[in-house]
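One chain comes next, on its own, written as structure tokens: the form predicted on its own.
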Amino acid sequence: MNPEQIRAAVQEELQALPIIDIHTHLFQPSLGPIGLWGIDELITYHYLEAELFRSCPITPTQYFSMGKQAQADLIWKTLFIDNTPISEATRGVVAVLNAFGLPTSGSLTEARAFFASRKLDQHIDDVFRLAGIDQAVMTNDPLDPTEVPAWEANPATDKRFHAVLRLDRILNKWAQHWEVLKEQGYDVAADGSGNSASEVRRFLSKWCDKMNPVYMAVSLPDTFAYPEDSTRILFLREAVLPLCRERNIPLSTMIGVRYLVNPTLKLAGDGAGKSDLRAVERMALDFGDNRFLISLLSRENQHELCVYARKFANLMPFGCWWFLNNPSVVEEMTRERIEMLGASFIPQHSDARVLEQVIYKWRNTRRTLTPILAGTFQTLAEDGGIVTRDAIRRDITRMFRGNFENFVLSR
């Protein structure tokens, strides 16, 4: 194919492929009303809350004392009417409204009426179709008091959603949660001594039976170190990673969070930090029979991750996470990964917390990655390689479906 044919083929194949969204904070309907969706949730997403305080004199205390609809009205007026919605997060809301044929300016009345009229199950199908995805991987916390009752009720499975067993409360906040396990009959201690590790493994095994997770996952601070003397590493070494091997599922480690650098902003108050990736090196080496999905929050860590992925086949880099999910950074990271790893990585996930966000996040991904992938194939053709539509389809399918299926689902 000539260069123009290559670009058209890449665009068409990206549009046609149903993508697997490998990391979200969405929930299947059978888990009850814990999933977020609709216009007021879209507008009060914590990315937009952080932007609000840069353009409005209201204090976080005043804002968080308001009701949800009043918060949405304030953000809408401040960021969409008094200012042009040119940030990634605000433009995403505009894209969602446009996708449903709703007004992108003026009053929110029509949008609120539209979403209020929707039946969730059919709405999910419509959202997934508009986003070009057919499966979403959830984030499920066995210590979340709002989520646990839904799982205890044995919810129906949903082929559109995969469960993931989230470990943050156990690995990062053991001091605040060990007594919850104690109350459930597990022989655990605040300092992780005695039978704590084996009991944590028993607790997680019970939840694997209940959830059938496709992987376990944890977000980790920029100060994460391995090895070290901590309950986090004790439970990783003696409970989590052995159980992952037993169940033949990967561990997803998302490293680089600086929690609540501004506590007044609540969920919007986290920051990012550069991490020491020698911890990743040691884990990949010491646990060679385990598989690790890896995403890093610092832009400065991305090249080093590619180097480690070349050395350890049990590492799977994935996504441009959180603050990195902006086209300028996505472009840089994806080019670097292709140049160093070929098609052996997973380019993106949505990290969506509100259902409709998958529409604009995957639209952005396709728009950003089309010229990158086209340029890659065009350069190959200029250097004498044979580029066919079948080859383009194969590589795009591998990156956006096959790598996840082979690394996670088919094992």
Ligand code: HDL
Contents of the next structure:
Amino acid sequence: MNPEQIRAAVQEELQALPIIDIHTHLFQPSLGPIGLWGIDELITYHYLEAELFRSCPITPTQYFSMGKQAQADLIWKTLFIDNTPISEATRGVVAVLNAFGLPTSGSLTEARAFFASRKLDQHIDDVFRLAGIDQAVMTNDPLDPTEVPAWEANPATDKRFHAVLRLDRILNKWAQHWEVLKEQGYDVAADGSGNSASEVRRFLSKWCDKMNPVYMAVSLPDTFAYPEDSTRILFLREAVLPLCRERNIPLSTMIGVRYLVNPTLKLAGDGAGKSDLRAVERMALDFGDNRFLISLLSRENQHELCVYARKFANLMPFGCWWFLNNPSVVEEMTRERIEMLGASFIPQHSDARVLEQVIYKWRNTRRTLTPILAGTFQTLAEDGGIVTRDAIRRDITRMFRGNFENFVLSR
Ligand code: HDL
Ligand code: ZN
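Alt. form predicted together with the named molecule, vs. the form predicted on its own above:
Once more the chain from above appears, this time first in line as the rest of the complex follows.
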């Protein structure tokens, strides 16, 4: 194949492949009305709230006292009318409106009428088709009072969604949550003493039975350390990792968050920090029978993560997380991953919090990765390698489906 044929093959195969979105904040409809979708949720996404305060004199306190539609009207006027939507998150809303043939400027009236007319279950099918995904992996919190009742009611499974058992409140906020477990009859203590670890395992095991999660997940601060004398490490060692081995599922560690650097911004208030990956090195070594999905929030940690993934096959780097999910950074991260890991990593997840975001987040991924993947195969051909469309399809399928199916689903 000549370079142009290679580029065309990569574009077509990437466009045709239904992708598995391995980390989102979307919810299957059977969990009730906790899933976010529609134009007002798209415009009030916390990424856009952060951008609003840079272009509008309103204070966060004033903004958060407003109703959802008024908030959306203010963000729309500020970031889409009075300014040009050139940031990644603002352009995403434009791409979603465009995908549905809706006006991408002027009044929101038509868009609001359109989304109000949609029936959610069919809308999900339409959105997934437009995004080119066939499955989305959720984030499910067994200590979130808005989600727990839905699980207690034994919701119907939905082949479009997979559950994930999220551990942040256990591993990062034990002081605020140990009494919730105690009230549920678990013999736990604030300092993790006594039967706390075995009782946390019993609690998580019950939720594994209820949710049937494809993996467990936790976001961790940039200061994450292992080993460490803390309830976080006690519960990781004595409850989470043994249970992951028993259930034969990975643990997803998303490391590098500086929580609420500006608390007044609420969900938009988190920052990013460089982590000491010796904690990852020691965990991969000490828990060789566990599998770890891993995504880091600092750009400065990405190259060394590739080196660690070469040392430990039980590490699966995935995605360009949160502040990294911008073309300029996605390009650098994907190139260095291919150079050091071949096709043995998962290039992207959407992290979508509002349903229709998967449309623009996966459009961006395909647009950014096509020239990178094409260049990879073109360079191989220049060096005498045999490049066929079957090989291109196989490697793209491995990156965007196979690695997840083999590392997570099929073990
Ligand atoms: O902890 C996480 O899963 C992060 O993805 C946060 O949800 C973050 O707020 C986010 O939405 N990133 O895209
Ligand atoms: Zn997330």
